[in-house]
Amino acid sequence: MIPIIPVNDAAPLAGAATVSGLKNPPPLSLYIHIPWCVKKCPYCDFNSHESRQEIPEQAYVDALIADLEQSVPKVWGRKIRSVFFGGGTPSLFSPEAIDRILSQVRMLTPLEYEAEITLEANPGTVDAAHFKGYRDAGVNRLSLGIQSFDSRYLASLGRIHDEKQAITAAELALATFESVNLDVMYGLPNQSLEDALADAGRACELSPSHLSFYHLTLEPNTPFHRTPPSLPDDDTSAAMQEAIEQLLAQHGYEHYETSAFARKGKRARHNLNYWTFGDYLGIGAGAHSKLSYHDRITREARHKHPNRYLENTAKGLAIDSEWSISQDELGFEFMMNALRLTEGFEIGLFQLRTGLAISKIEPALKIAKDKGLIEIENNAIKPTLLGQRFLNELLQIFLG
């Protein structure tokens, strides 16, 4: 039997929704989305764009300022915990740039003191001057895209830097930022599983406070979707992502959640965020919101292309698309979320993020818990060992 947890029985989540609608908003996170990049990646299904003529940097700024500007009644009075510069290739902007950004954001909204403030950066274009400068703006928090230590493997990618300028880019980083992010990718064309432990390693010998291991997808329209590279088997990738999380864990990292691993109190705030099924306003072309009411929960998109953006931000029409998430969608929303957090979450965070009461999906959670996917007990849900390695396989007994 699973143990459904009654409202009034929820104290550890203090001010707990009711099946009638949320009591309180949940916290709320800032995305910025800079849509450019040097050159578009054969991997990537991202809203990015290169840059094949001069970025409108000054235009581009003036159109974020003024969607937050438009944005703003919708979440009135409400606290930014963190705020994410996402891209495409943020690091292409000047720090003037995301300076004027920020401070129209501490102008415009009550952004929270010592609010997690993260900049998304390309090794191939970023300099010791560029670090200072964002980081005098305010950036408290550098993820860096490495993908690759070897240059083998990053000109498969088709990066535009290589082996050396990441190493460089991530010492630089390090000396510059307290909190520092490395993406790495494995399961890469060719890649043998002595490379990607070696890439692993090199990533733990620079030591960041976070890390994130992503295994590489081939995407739907992409070019790496349309012409595949030899990639690596189900057994050697599943060899890969095993050994990296055993030699991450011996550095000291905590695998925290799918793709995740930080040290101690050095976690994403505003991925976190993301997991929790907690609320983001996001600003820029592309760029999605997830917000709640006290009687609906809506999800927003920007215009895609960076164009469109700019001519129908400037008439106030920055959204393109506006719609509420239907109960029967709620469950297996938040739970695409939280499960990928491997400790899981505590079952009142179900109610307190979507209003409905945790009987809504009993019975798939029942299918999981049967299968062997995911553990209930001391008022907690989490993924099995099995439910981690077969995430998609677990969400997907929660769509019906």
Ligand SMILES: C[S@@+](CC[C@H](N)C(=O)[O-])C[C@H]1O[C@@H](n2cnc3c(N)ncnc32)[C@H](O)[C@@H]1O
Contents of the next structure:
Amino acid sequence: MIPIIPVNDAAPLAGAATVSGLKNPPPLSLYIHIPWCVKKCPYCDFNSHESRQEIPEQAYVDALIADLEQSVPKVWGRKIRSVFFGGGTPSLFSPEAIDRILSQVRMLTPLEYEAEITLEANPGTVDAAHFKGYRDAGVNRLSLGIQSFDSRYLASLGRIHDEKQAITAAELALATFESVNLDVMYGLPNQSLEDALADAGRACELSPSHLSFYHLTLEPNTPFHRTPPSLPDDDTSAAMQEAIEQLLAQHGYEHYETSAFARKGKRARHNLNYWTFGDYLGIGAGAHSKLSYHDRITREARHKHPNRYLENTAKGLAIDSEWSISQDELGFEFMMNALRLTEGFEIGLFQLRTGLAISKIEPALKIAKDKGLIEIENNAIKPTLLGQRFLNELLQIFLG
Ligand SMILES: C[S@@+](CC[C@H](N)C(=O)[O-])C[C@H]1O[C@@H](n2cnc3c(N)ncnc32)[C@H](O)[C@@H]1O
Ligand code: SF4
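Switching conditions: you have the form predicted alone, so give me the form predicted in complex with the ligand.
Let us now look at the entire complex, which starts with that chain.
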């Protein structure tokens, strides 16, 4: 375990600021990781494991509850504004298991009455009874990993579902939940611009409240990285992105983050908390947390392998490593999140979340502005269209 190094060199601010420089704790979310999938997709680097044997659902729920109990003193009294069951494939868990977890969340924390509660589902693992059960347990937002509506591309991605199951699952989700997100990927092996647009068109026809469009990336340590499939070139991918953004705008979706599009008032509260550098407690195998205290801002990582997580949580040792974020890292980490937002952020938010004066990143802001990657106007900083297209280059500037 890495020892905690208090950030005691943070400049104290005027007023009631603390040693960490924060005057108030940021909003808090809860992330719950479910680390199993029916089959591992060849492009995916999430902490997910193929469920070859029966999933130890009961033992894992016990461990999650123990993990939460052990963690609650760190966030004592702080309201939880959103809960996100991510994976892996949380829809592999029974509604009873999700119900037991959410009941304990309500028992152990002041979960906000109208909290957004999202669960990720794979179209190959869903049915009407499960969806209804999740809704009755308190889930009010479903996020479905569609990826494509075309069976040819689904097969090339190694997905466990076909086009028909994708549509059936989406229709079922829309009939059951008030808020639905569909994850779609583009830039798929041998995908044409027309086929990428056809997927976007079908997603719009279904009319969910939220859409996430991800450009397929070759992540290290995945089969796709080791043996890359034939992917569209950069120009074609850029043309796909532009055409998808245009189509979604025509259908009334606001493009509010690099990959996220929402109907008015339907932006993802949980993800917005990440992008505005809020706090989150992450429980479950491999889950990460970011937590602010009066004297430091820390990150934690839980044991990654489900078996190690189960063994260690039973001994009260769910956390594998914990470290303080240094002042230099804080500025970069804030920008890495906030510059994903199309509308950017109000300048005051930087100090509210990091405890640092904006002058800390002034030289980098000047370089980014001179290169035409950001705009600073009306007390807000936002990426320009160029900055949105070249986000990695923009972020490099803040890395120093
Ligand atoms: C944890 S998964 C969602 C739920 C479920 N596991 C599923 O795949 O159906 C989160 C999303 O990340 C996206 N994703 C995963 N790997 C990706 C990659 N290499 N490039 C781009 N997007 C990726 C997919 O759209 C996926 O739906
Ligand atoms: S189902 Fe989702 S989490 Fe599981 S391997 Fe595939 S993309 Fe990754």
